[in-house]
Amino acid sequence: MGLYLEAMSVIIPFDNSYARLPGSFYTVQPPEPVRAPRLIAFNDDLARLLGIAPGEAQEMAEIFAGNRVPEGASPLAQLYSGHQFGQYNPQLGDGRAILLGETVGTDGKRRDIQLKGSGRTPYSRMGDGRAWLGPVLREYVVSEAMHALGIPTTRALAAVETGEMVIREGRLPGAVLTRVAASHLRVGTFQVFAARGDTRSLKQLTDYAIARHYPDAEGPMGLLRAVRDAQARLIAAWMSVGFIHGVMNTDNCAISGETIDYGPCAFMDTYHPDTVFSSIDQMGRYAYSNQPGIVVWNLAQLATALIRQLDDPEGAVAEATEIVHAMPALIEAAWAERFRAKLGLRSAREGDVALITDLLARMAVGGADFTNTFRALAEGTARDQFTDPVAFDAWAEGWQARLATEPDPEATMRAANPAIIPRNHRVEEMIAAAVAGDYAPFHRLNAVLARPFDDQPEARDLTAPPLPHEVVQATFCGT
């Protein structure tokens, strides 16, 4: 069971830039070995992009469970802090994750490879550093589905059973997820050095982030603008597919503009702007409709951290304020562009936003399924999604008049509106089956969700909203 390093047939072309930063940024630590690793899934397409040459299944299970450290890896746990539900926690960090290292893929892009659920670190606090099977499979399925939807996201490279049990609400099977990200730099990574008054580390981090993610950005305020723009586009994309992150703390907000840290996340079934699934979000801080405002708040925390490194921080406040205050309009513009396409509209005209919001209001009152209603617009059956179809008919008259001015609106709608999403009840069914030893639903979900915009008659059961007894009321982060 001991951890060891040796040359193996699995080849990962590591080039670890983060590990070359000063030791104040992380703690060097290998993952903790597990009892009996067994490979559940390996993402061959992503491996090819990363330039990874896979080996036989058991060898990969050993590596992606943390029992073997592959040649060239520089395992470490990253330091960060963050606001959790609005309250600042001065030290968080990777409490159950180890960054193995980075690769530069066949597309020339640098990415992190991280083990999640790999054991205790100095940042674990009272946690066991482990993950149980359910959240690992949820993140694998949902992150790969988001990628297929064209939404910036971390991705899943591998999932491994550990052969050990973890204690949550009971004894549950353990697992480790191998996650791939443009980086794991978070708003909280900047906050921890700003809070400590460590301006030297803050400047080094800023320079590193600019070089890695936004090489055209000029200085801290240039970085702030770039993060703002990326996050504005990301939130609009989330909203367009009915995605609810669940825990938009600053330590879960990646400066790369990727979706990161899938915990109690979910996709809406019946549309309502106040929808919340996260079991820990008792006050609805991170409800669907609150996500645009929360990301602006998060950006303000990044701005507060970044200006601490400047020689004239007070003078930078005005510029930072202007950058942050411009974000709501950027989100609204990106949102309008996404939702226009969902209605089959390529051009922008006055009255479009009112047309979109009118439909959404009617959907909320009419109990309409978010995904299926928009998909049905192209098929002429959207009225069937409403408890009172007359409400849809009254809206559709103006929409049809607007469509008459657009070229090939059906194609526009089909490209913008997925036919299938990871439905909460199907994800829960998949997890229950896996806990019982049946991974067929997991593999089926991954295969179907890889083509979200295609009509797949054989997967019609996966497109149906939940029956009343199937509705998932709450989702959990798994820690």
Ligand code: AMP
Second form
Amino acid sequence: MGLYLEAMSVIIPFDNSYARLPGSFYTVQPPEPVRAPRLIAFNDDLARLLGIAPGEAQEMAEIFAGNRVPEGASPLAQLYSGHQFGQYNPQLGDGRAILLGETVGTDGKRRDIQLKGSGRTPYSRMGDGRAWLGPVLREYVVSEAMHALGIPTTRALAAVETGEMVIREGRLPGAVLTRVAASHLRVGTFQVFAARGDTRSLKQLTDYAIARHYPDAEGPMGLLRAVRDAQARLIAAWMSVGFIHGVMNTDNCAISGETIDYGPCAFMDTYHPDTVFSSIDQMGRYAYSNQPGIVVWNLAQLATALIRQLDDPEGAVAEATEIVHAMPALIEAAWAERFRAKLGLRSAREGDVALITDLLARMAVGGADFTNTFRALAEGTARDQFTDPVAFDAWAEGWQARLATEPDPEATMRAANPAIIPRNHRVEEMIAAAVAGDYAPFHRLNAVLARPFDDQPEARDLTAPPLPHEVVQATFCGT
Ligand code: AMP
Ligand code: MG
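Having seen the form predicted alone, could you now give me the structure of the form predicted in complex with this ligand?
Okay, now the whole complex, with that chain kicking things off.
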């Protein structure tokens, strides 16, 4: 009576638009099988959204390790280039990732399903095409936490152990992440065709990006404007939760406006604008407070690439310049809106920005924890976060006066200030446990971080800032 085993098989309703683009966009490439795949995690909610029917664990492990290519997939490695720490690299591309294909979800949205850590491709250069368990679990936890915070991001569908070791800082267990994205189009996808003078591909890519992400946008400059607006909102959202991406290269800057490529990323504990985590960012190029400036720089690279397809370069340069130059003000406006809400302010008044920056300046001097200070505003205990609480009191006087005319500021604050974020030392601790075979901290982090705006008294250990000896000094890319 229909109780056949096939009914238990994974079904992914693929519809692969990228694979229908010309061969200049990618290389057809199946994932490279691994020795002993074992499923660590599978995101059922996300699978449902994608229209995926899950199967039994071993079949899922084989599919999401790349050992078995599911029916309907068109595995390929995407071509792109990009500026890495300001230097143009003419060819990057998916060196350790394979796009399996896309589905149109139950919400009508098209999304990529990509394996990361799935073996070598023609774009691997010196790399082994693999990922180790640490970055895979970090990306899983942090990207899902970002989603729960309401910030546009790629998501994690599955994590699989490979049963193989990879060589990084020593021998480490290998893993594969299944990443889901609105698309993997990056600023660097446009740059590679522009740099090669391949106007035909550049035009096709522009049309594809518009159709997929911004159907109302008109032409290359319309696309530029839409990406600008999405990225401006994204950066403001990052800033509002103390998120530091770590590697904002143009190949890690998504056209969709989603956060992409979680490498040596982290959330700040103690507030300081100069905070950097990435061990490869010696100059602090991608420090917390530099992120708004960097995204404008990245948009300028997109503008430069898009212009290459236009017949009237001079007119286009003028228009593109105007679009890019308008970005800082847009970021500031989105930033002010985010931070006003963090202070409980729904309306906008003159003096609000000064009120915000004054608090941040006092937090930097007072060694205040970013997340906990804002969360404590609604509870009336924020002063305890400062080495010198009197410095907070002096600020709070003006704030209280401003709050007087706001309807229900506490609700506004509770919705804008998360109680919990993935603290770096807890993420590192979770990775160490997983390497030792204990996945309980990984599953617990995911469960708690799924409700970041709820008070969860049982998770107090996860909301506490690190003790001095727990502070993580640098987060390694460890790709
Ligand atoms: P990322 O730092 O993850 O943004 O990667 C930058 C570039 O290096 C991309 O082209 C990646 O595909 C490539 N890459 C990173 N790690 C590896 C690896 N282990 N094997 C091959 N390519 C890699
Ligand atoms: Mg990347």
